[in-house]
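Quick heads-up: it's one chain on its own, the form predicted alone, in structure tokens.
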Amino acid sequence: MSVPVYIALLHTHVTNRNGAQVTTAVTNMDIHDIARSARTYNAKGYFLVTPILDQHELVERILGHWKTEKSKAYHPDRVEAVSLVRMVKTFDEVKAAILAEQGELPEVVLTDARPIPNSMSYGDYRRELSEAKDRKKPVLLVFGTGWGISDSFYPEVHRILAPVYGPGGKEGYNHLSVRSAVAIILDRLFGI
């Protein structure tokens, strides 16, 4: 499959547990494990989306890291990853970089754990991208922090794909940590 995809993690447009709109703060686990998840589903760039600006401070003090010659001597793997991992404020700058690149905005595809009116299976959304052979519209998956993506946001939503589910069902237990759901969602729409 030859569609440009691109992954935003918002800490913004996103709510607590009360169902408030709030901003949450960046993991260094979520840097990292998703970076790799990321370069190994060929992904062409990784948001960290926060207007909080010491955030921005301790991501590009813990990605600088990885930039020294000890680091790319010793963790190659690892500073390829982190290479795909961006730094904005806001969504716009998310798709204001994807059309500089790509030449036009993404389509922009919402994951959620609670289940979403007329959600998209996988299985349809991963058919629909591969027999479109000419498609160049680049795809954004968003994934949320806190607990989920706010209704505010979704004024910028193109599709809304289906939660992951273990065994359990509807009915079970559903509550992945956001590396987890990445990986599972990625490798659901371009595993081999």
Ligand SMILES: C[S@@+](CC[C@H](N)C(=O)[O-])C[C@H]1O[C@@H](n2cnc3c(N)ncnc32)[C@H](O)[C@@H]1O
Second form
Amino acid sequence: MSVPVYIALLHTHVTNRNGAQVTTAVTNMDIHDIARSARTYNAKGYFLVTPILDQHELVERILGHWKTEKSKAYHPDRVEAVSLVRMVKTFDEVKAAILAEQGELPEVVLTDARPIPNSMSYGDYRRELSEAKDRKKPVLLVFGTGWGISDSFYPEVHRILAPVYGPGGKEGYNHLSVRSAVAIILDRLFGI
Ligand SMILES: C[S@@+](CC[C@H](N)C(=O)[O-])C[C@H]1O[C@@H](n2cnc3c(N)ncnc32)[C@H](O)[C@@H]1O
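Got the form predicted alone; any chance of the form predicted in complex with the ligand too?
First the chain shown before, then all remaining chains and molecules of the complex.
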């Protein structure tokens, strides 16, 4: 993959079952499983976005475990994946970090299980990214927690990916865990 790719998991600007905007808690599985997908598909970084400082402390404690010599010796693969994780308080911090690393702000790509107007297919975006050999603009794939990303986040968005559907198509069940959604979407865009 020549285009620099990043992943953000939002715990803010997401909704609850009633459609109200809420802040969600970070889950342990999301840290590890998404980090492993990120590493497999050569993502440059995986941002966990939450304004809650207690959550930062908790996650840093978990990440600290993976920095010990024992973990490095026993689980080198997991340590390598988890090293991609970065805790930030706001989405602005995500953009600033990518700008500092890549010299360009990212193209922000929204994912959602629901259809949103003006979305693009995986095939089209995959083709666009693979054909743009000199492209420098990083891609930032954004995923939600709770009941998905709130429309209050939409002003940040440049591109929207169509929902992933199973064999049931648009009428079928497609409420994936965020961990599965990340893996499927990375594979559709960058898998071989
Ligand atoms: C709504 S949250 C659900 C979080 C939940 N706590 C879980 O089980 O992981 C799941 C996120 O994964 C992505 N997602 C889930 N299903 C999807 C689909 N069918 N197509 C595209 N993205 C999907 C979206 O980013 C969505 O915001």
